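The form predicted alone is given below as one chain in structure tokens.
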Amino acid sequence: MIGHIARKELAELVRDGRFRWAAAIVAGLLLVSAGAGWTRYRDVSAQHAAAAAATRAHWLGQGEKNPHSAAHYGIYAFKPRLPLSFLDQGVDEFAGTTVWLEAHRQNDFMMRPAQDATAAQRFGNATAAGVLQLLVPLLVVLLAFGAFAGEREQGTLRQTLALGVSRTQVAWGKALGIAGALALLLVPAALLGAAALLLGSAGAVAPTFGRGAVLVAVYLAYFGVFLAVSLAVSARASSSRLALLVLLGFWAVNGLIAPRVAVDLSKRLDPAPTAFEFARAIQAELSEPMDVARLEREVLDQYGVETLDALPVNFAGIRLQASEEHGDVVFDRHYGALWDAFGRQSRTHEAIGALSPLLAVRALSMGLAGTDVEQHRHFAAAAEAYRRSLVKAMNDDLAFSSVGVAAYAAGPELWESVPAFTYEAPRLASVLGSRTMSLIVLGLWVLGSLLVAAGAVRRAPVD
């Protein structure tokens, strides 16, 4: 009986011109946004690869010079884009993916597309994730609001129940029919996405498909929440018009109001300094002079000599490295506090997900796409660790290889001794571990919506 109801519901939806037009619009937007994201992913990946090769070649071909000058010459580091980022660009458009690594400074990220975009461009920068998070749930609402209320208004619900069909069977049949209609839209999109991942993943595709499989499960759970809520409201509403009004209100709160409230509340609870305030605070601490006299005494005592000229090392290199380490303490304190503030803001977003499943899904989507704040911090930490190792290698060479040389200059051997920068993104288990709260919130939404739907269907009025 459930199968008969599902086939009947699917047939009616497919024949309905309103569904065909709505599905065509959503499918078109999904295709265009995913295609644009895919093109951008391929272009940016190619540009990063070419730029990384070029900056490495510049480093190796810089010629003979003082090692500390080479540290100031520096090198660029580029955050690799994961294949799933074509679906959800996350914070990359705002935080940047390129950083200049040089001596004495931990620089901010550059190349932020949102920084140069106009207000109209930002509004029009649609992504596949945005379509899945906002428009597909709206389509679910439009398909399901009359599932019970419409049948009741037409008088067919009483006839169906008079045949011995239970309300639960009707609900399952309706749910499967609506899910089948959505599958006509989403299954081809998922297949195209899988093909895109297969074509775009460099090396082993298992990690990417693992993330992709979890991402599919997350969005299916999200659509399931809207389907269950829609059936519950339709079962209890006195008319299909009232059911549509209530569900549109739920959709608006979930997709339009709750995200804005989450942003404002998180910024109020855990404010972060402005870029100007942050830079000024760091500069104020860096301007405090280092105790060079104390460093001299420590080095002289370490080597058991009386004067700097008697040292078996070049004190200039040691002093430069000590200055680096003094600055590293300042950077760690300020950047650590900044990242912690961003982390608390992210957790506030996730907690507010109890009022809006979209917030939980958005956090999981960005995490699986590799474009959330946590993975941006992971890359920033890797780039900073590389910067410090590069600068230390230059200062150590100056300290231990230039003793007794008036105008010391290192050559290609030193530049080649510094390995190229490489980065490995966090594994899936690590990503999910950092998104435990969102997983729990989404799971509670699924369980709660099913329980509410079951209760509402059992008490659904016939007339």
Contents of the next structure:
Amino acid sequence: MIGHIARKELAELVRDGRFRWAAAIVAGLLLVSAGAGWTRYRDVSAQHAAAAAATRAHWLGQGEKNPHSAAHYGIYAFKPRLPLSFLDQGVDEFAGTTVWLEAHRQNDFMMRPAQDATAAQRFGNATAAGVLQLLVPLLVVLLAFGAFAGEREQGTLRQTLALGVSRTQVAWGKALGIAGALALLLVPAALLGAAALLLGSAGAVAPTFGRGAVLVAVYLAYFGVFLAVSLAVSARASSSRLALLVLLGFWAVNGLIAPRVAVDLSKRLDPAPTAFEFARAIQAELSEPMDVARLEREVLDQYGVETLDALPVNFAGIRLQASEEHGDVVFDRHYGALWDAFGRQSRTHEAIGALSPLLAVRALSMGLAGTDVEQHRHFAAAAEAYRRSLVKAMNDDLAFSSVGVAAYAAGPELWESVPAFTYEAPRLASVLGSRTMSLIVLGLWVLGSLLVAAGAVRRAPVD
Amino acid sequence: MSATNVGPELRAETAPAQPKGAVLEATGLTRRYGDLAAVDGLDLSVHPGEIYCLLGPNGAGKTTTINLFLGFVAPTSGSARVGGLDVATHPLETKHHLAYIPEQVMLYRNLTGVENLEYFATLAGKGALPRTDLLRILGEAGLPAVAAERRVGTYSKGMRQRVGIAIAIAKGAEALLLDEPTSGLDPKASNEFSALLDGMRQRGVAVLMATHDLFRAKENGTRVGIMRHGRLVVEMTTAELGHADLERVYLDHMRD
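The form predicted together with the partner chain is what I need now, so please give it after the form predicted alone.
Every chain and every other molecule in the complex is listed next, the one we just looked at coming first.
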């Protein structure tokens, strides 16, 4: 019975020129945006690989020089893009994926909160995620608004119910028929995406497919919410026009208004400093002179000597490392506060997902694509840890290997003792663990929309 | 071909005998909207092989009566029974005994006549009827195969009514509820529809038809009831009446 209603619904939709046009537009945009995303992922990954090899070669080939000069010579670190980033570029495009690692400075990633962009802005970027988050739900609305209201106006609902079919059976049939029509559009796109991942991924594909499977489930849940809400509204609306109006309002609140509200509210609740204020505050603290006299006393006491010349180590290296650690404390405090503010803003976004499933889906989508703020922070922390180990290796060499040498210069052995920078993205469980709120919010939306739809359908008027 | 997925004309050899009692039965059936009684204490029964024509002016309660039998409206008091089952307590089961043809048979415009019949017959629990059976049933209902293969969007009202009859035949309904089925049909189409209705009666279907058409009521009906202000004010067999008598009786009861 339900299958038969679904097949009829699908046949009608497929024959409807409006569906064919709308589906063709959405499919075209999805294909173009995903293709552009994939090309960018492939190009950037290749550029990163080439640049990483080049920066390593430069490091190893820098010749003989003072280790502290080598620390200033520095090295680039590149955030590896996960294959799924072709679907959702998240904050990467705005926050950057490259950082310059050098002595004394924790250089900025350009912390522009792209995550705060409204959905309309994201649509302007024409990412596949934007199409999935905004246009596919719009297509669901256009397919489903007349499910009950339209049939009621045509009189076919009366005809159907007079046969002894329950409203719930009609609703399930409609839902499956519409889902089938969407599948005609989305399944080929998903298969293309899977093939691209299989053929184009460097390294193990299992983690990518694990993330991809969860991503598919998240988007299916999201579309399911829109379908259930559309059926509920259609079941209760007095006309298909009213149903369409209400559903377009829901779509606009979900995709345009709620994200804007989330941005403004989260900024108001947890303001983050501007880039200028942030840099100025750090600089102000760094410019405060270190207590070198006290350091001298401590080092002399440690080695039991009276003068710096009597030290078995080069005090310059000790002082440079102490200066580095002094700066680290400042950086940790300021960056920690900044990241914490972004984290709180992110949680506010997720909480406001109660008003808009898009916010939950967006957070999960970026997380699974490896392009959210949290994973940016994860990479930044790894890069900073590497910077500190590199600088410490240089300072230690200066401190312990240059005693009594007038113009000390280290060579390739020291450069090679510093391993190349490698980075491993967080595992799926860790990503989902950091997105528990979004998972709960999306789950509640699914449950709530199903309950509302069930109630509305049961009370759907015949005429 | 099984006896469960064909119309009553083919089931006759194997199907059990029609129920002896009334297929459609209203007892003290009342539906109120605030102070207004749309149907007020209606007692009515329609037996197999009978066409009961319900006459009355607009707002007399004819369509509400049909809706009460369909379970689309809940009774305020009393009961509507179909095949011995109370509609209020068995809303889905009772519909399995029924076929319903409204004033405008509404079908899916993007599907052909045969696809519409296949769809509605399957929803009625008839399973997947072979295409040849579907075309034959539509032929029985007066719709030629050429027309049956066209999308319903191109159909006239009369053609849609024929699909409605075909659905009833395919369903093997024991009772047929008709709400102004000949309204808007030209005389020829109306006459052909009457012939189809008589065919249903001869198959033992109990027919309850709400209509304004006194002529058709006299031609097709075996009994006529006249409603006014929700009440059944007179009931008689048409065999006892000539055309003039029915019109006189009707008009007499319409006077305040």
